[in-house]
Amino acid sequence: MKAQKVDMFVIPMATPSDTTGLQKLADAGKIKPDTLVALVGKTEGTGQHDDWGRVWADVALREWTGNFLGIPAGDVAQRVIFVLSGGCPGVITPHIAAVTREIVEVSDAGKEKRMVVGRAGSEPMPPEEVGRMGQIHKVAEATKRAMADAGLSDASDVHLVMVKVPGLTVASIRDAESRGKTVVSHDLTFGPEGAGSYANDAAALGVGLALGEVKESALSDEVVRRNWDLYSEVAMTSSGGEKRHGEVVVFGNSAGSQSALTIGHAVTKDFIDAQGVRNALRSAGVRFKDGLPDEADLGRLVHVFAKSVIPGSDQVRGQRITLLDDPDAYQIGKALGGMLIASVTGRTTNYVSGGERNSHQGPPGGNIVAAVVRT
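Please supply the coordinates for the chain just given, on its own, in the form predicted on its own.
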């Protein structure tokens, strides 16, 4: 009987092109060409569609991975999924989480559910599909294939789906319109009507469709960034103009896994909900003492993934905030999320993406937090 044995290594980055940490893992034999399945991380930069820090990191990491696998950099996407989220404001440390998966022979299934991972790439997404049903359907299809790759059939065992999809650029908009097509927005930001927000949210609805969180009959181009009753509680999505295909990584737990890791998740109720972060840690197996994470047990915490979407209201727990009027709200929102997670975990190498206003990633006002813990 075959089973997965998954591991995860979190490596701080000194610059967007820093691959020294990955090389050290490779030299130590902790990652191998036949076990590396995904690189997920935060890169320094603006986080916008033209974030050259993220593009620089993507190029450097693909070149390193191609050399590591012994294949051209252009073929890397067929073997390793990349999900890079740009922008590290505040106390978010630029880093990469290397995810490995080994297939091992076992005599029987384990009793406790442990972490598994699955990956899949989507069909190409032309600019006219960004933020629309074309993108939703392609992400949903890729999510289902990633679940199958992980050996997961029950959506309740899925705790995190990370997706990176194409965004829009000046060049891709020109390409679409030269072919007589329209695009969802000419605003290339992550603002309320920005193309980046539409891309992220279409991807989230695609995950929701694949997992049964959202019904097909409820979806159309018109509901994206309009009907906030539609959302996924496990989708963390981002977009970039450097992408042409969607890339999906599914994390869940399975009784057949031989991993030493577990994953859990929770949803915060609002922007300052530290208890929601603690709930995610509990879900993954961190023990608590006197209402706080046990300091010794926090050493088993491998990584935290979180969204930090700005609420659509100017009220937090009945009190007015001015964040929605701030011209730097996108960066501030992401920085506040990084601080919230760091205040609970005591570390800054946390994957925190967001900054957009409202999202189908989590319920209105809430954000998704997932934690990976070593048993």
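C-alpha atoms forming the largest set that superposes within 1.5 Å between two forms make up the rigid core. Positions refer to the first chain, counted from 1. Nothing here was measured: the structure is a model prediction, and the numbers come from that model. First, how it differs from the form predicted in complex with a further copy of the same chain.
Comparing the forms between the two forms, the C-alpha position of residue 171 differs by 2 angstroms or more, with the core used for superposition. Comparing the forms between the two forms on their rigid core, the Cα displacement of residue 126 reaches 2 Å or more. The rigid-core alignment places the CA of residue 49 2 Å or more apart between the two forms.
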Second form
Protein chains: 4
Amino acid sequence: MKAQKVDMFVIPMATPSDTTGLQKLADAGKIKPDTLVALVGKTEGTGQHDDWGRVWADVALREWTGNFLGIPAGDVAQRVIFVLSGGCPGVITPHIAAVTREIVEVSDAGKEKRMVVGRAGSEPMPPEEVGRMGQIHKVAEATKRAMADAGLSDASDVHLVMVKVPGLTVASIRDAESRGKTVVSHDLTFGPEGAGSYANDAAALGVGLALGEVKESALSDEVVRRNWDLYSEVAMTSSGGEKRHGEVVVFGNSAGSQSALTIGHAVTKDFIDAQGVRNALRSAGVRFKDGLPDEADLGRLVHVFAKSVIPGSDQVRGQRITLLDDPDAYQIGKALGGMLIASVTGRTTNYVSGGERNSHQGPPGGNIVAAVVRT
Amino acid sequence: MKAQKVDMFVIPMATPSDTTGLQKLADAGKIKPDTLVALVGKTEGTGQHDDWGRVWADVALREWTGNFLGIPAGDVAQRVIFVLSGGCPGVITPHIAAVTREIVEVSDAGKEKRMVVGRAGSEPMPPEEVGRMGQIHKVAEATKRAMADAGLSDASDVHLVMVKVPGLTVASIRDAESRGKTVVSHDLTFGPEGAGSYANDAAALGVGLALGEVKESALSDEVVRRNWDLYSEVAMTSSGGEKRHGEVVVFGNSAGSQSALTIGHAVTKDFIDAQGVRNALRSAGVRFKDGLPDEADLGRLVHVFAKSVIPGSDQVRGQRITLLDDPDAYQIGKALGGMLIASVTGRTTNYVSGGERNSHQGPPGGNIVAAVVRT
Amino acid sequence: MKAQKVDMFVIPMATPSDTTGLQKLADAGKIKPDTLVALVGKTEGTGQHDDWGRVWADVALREWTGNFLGIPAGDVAQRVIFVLSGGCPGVITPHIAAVTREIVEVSDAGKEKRMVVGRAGSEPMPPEEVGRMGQIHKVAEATKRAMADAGLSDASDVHLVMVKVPGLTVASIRDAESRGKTVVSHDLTFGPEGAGSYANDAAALGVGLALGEVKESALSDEVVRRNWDLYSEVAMTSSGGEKRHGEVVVFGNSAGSQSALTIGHAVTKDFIDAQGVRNALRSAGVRFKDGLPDEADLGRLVHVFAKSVIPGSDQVRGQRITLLDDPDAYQIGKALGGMLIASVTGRTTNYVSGGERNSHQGPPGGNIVAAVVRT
Amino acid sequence: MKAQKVDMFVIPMATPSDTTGLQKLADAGKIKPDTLVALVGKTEGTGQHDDWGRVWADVALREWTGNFLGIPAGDVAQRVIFVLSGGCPGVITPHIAAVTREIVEVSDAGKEKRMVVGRAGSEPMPPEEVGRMGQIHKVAEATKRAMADAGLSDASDVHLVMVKVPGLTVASIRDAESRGKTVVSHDLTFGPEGAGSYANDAAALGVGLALGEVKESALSDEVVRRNWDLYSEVAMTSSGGEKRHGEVVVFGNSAGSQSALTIGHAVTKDFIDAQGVRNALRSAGVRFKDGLPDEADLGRLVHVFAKSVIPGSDQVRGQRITLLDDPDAYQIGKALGGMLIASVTGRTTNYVSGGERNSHQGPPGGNIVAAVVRT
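Beyond the form predicted on its own, can we have the form predicted in complex with a further copy of the same chain?
Let's see the whole complex now, leading with the same chain.
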């Protein structure tokens, strides 16, 4: 029978266009043109609209990958999924995590569940569907197919779902309106009423629907970014105006896997909840000693993926904070998540995205943390 | 025999000019005109040059205190020491800590060491001494007198020394140069070569000299902001152009005290070292359970005072961070310290100042954390 | 017969709470408790949500005015209209313009039109009306009454209408929704879909409706912040969550006035159009020499009021600018308006508000400039 | 006899890596491998330390130029001088100006002076010379050789001198100190005491010395960034840690030139002086009508090069501005210069660098403006 063998390599980057770490992995045979399935990373810069660090990294990584795969850079997207999150404020080291997947022949399935990964593209999403039920349903459908691709049938085995969906642009709004359709927002930002936020949150609800975290009957266009009681505990989503289809990558554990890795996750209960981060490490299999991750065992921790969504309330544990009124909240909010994770993992090469206010990615006030551990 | 009885009350502020919490304490008789010795707080705003939150808070608190003491606002400084640190980015709740001190008659000293506080003003510091040996010596001398005022003779009983010293201004530089003197810098900022940084760091070395942390023979004008191996583990210092004298407040523990409080401190080993924060709490007497502060016991934690100085290196535990190149490093650096403390104390009303790069306040890369606990 | 005699005094402020300039005017008898009708100013600070400079200025000016009028600070709003615009980036000097109005007895009207001012409050505006036709109609109605109060019947004599209206707050949204009403936006910012922007723009359309610049038949809830061809050339509007009614101040010229001042206005055709600024000065009566304001005559220029709304397009005269993608666009946009005005008036004490993107205050891409000149 | 024929082409860039405009010029034969001598441009982004737009542009332009010249990208610096200034806040369009130079055979010199360009590299500048007399002298010497290369002997024919010199780095400071030398500053920023500012200002004084604007006897290490009465009216300088030699490009007018271009310059008297900008255009030969540049003639204006150094005083024409206390002064200061130029030229493709505080580039409070006009 066939089984997945998944691996993950975390490589710090010295500049946005630094591919030397990837090249070393390639030279050592750890990543191969046939096995590379995803590059997930944090790129340095402000993470804001005029941050060219992320764009440059995307160009440089796509060019390197095209060369590596022997295909044009423009075709890389069909073979390798890129999730590049801009902005490394504070204690977030710019880095890339390369994910590989091999299909190996095994006599019988292992006893322990080990990491698997699955991918799927969605149906095209026209602009009038962005941030609405259309997008939710198409992400849900793609999530189910990505689960199937990963060989996962039980939602409780899914620990992280990364999704990229189309957002809105001036051009796509014009297109929709010329056809007599409305769009969810004319604000193209990731602000509270921004199209980017609606797209991300519809995607998160789509994941929640596929995994049974959110009921179909509870969903409608009106609940998106309104009813925060609806959320996924494993969805990390992003959106871009240039896309027409959604892309979904599912990470989970399966008894059929031959990987040396396992994945786990947890959610924080609020913005300062280090215990939630520790729970994620524990869930993935890190050993604890005296209530803290055993430092001797932290070497087995491969990577952490975390959101740092800013709470919608100005209260944390009953006291006021001023973050909601801070014009730099986007960057500071992301930086704070980086510190919360780093103070637990004892390292700075953590994937932490966020800075937006409120989300269906994780519970109200809390955030998602997933961890990958080498067995 | 006479003994000190010190208390501390932490009051969140709803706006920069909010004195309702202080008034309630006054109405309840917890603070009295005769007992109030210091107001130490974090004021909301950016903490940068054009942040008027701190200035407004200072005006409003001085006015309230003048009324409370029955003296003009301009005379308040002679009776009550104000340490207002601007900027509450992230998870730092704007608040004020009111410190009271009574002298009570006791039959004999207690067995356990309890908190005491002492104050002293320094000799005037002309501009040519700012950031140099003159300032170091005068702060050292005032620190010794503040220790005496606290009834402390052993440096190991001192856990926190807050100091305010004169910085430089356009006018004071002109004054010095008109007398043929030089000044340490023409940069009036808190940047790496700024006069504000030199003043703060000379003050820290002065505390270190008084407490024996730094040897007289190791000191010279040339080592200030050059030799980072020289530092104090208990000095939190600030400077202002308007001042002519230094002010020192010493917090420590003494067997002669009748206070219900104890104070302790520790230093973090680097910017993400939550264990250093936990050590400070343990030092002050918080009980631990499974390696973490016992939540049931955290109610006894009165307050935490911490610095969040940005490391001078771009490496944290062997990995690169981009904070040194970030134009928002001052605010983000302060916010990160707030998160590190809050993730351990489980609350956001912590005093966290910082954001500057490198300091003789604490070891290279690490920061000072002091904690006050009710017994 | 009775006639208005209006005057205006521009006073730089040294700090947000500086009232010494006002006091000097009062001491000199230039402003009197009976004549002071408005204080319009720019306060220093960032102009962003966490800028306490504006709040402190408001408190300090209200306190001073209350003392001056012999009434409680809380009652000042009923006698003197405050328009304080936060943020003085670049070359905008923090200042206040005091407007006085006397009613004098004259034998017959003057031949030349001179400045008059009129005020009116609107009906209360419930949250469901904010940014919609309800607000438009109520501002229009109040504008007409303010014109009547100014003694103006011809819209072409109106050169500046300053309006303050209610915006939305978390509490007022909850109130509306509990009564089964919807609100225009849940975004409380001044972003492109923010409630503050909708409120400001509904107010501008209300002025346009009153003055005949916009036809009733062209208006509906749907055109607000959608159809930029609808605009007023004289409306400068702001909004605040704390307000329940609108307030309108109309400035114009009337043959019945005994003022020594005249007012004029023009609009710029785009963001770099210095000629538009010169046209405003010319309209108000400044003499020109060689195509430029005659420097010898600029002493008669009392004040300029200008908007600096950022264009909604990324093109200025056919070339791309990056302002729309700049996270600091709000401050930079305001600063640029300050420079455009100062480079023409040769002074920095100009009232320039703005930084928001797109508005019904002025034509698409252009901005409103009004000027007051002493005859 | 031989004569220069210089041309200049201004090309907007759609992204930091956009070379399509250059390619079109190459395809049209307007720039040739043998004639291209300099690329001078503004790159989009923040212009701050973590702005990757400038770095990416440099990489992309060097790669394109290497291909164009048929040499490795690493050798491009020996053939074509790059001056890329980061940051296009406000109304500055990202663009590149390509400068070409041909040597043509002519029978006799023209009567009218036309534009010429000359280049020279300096002797190596060790770190201990940065910001001091060593750097001043070597820039002066290179400026004289660049004048000779341009065929200019009279300093009054020089209208713009662009200089790039070595700054300091952690490594070069260590090198200097290991050899027992001191360095001008340990602050690596462009702040008031930053090594970058010292390097730029020593370079400006070097130009001033070469052109006779500053006397040798007035110069010493002590006057750099102290005596602002010493300055050049034509020097625009920058510095970078990676450099070891200085590079100088001189632009001027010579009777021997066969160019269709002329260059002129002027200085503004203060930060809001539009007349100074108009004077620069007039100096270069733009025709005026009614005190303003004749719009019909502005088509002949090829390009403007301007500095926007922030004044060291908080007073502009007797009124206070708050720019010196603004943490965003660097970007706002540059943006304001962009507006001052654009409001006169009526276009946004102007080269405007600046944002630093005080400089020997231009008089105290004023700035340098150079203009190139097609005859």
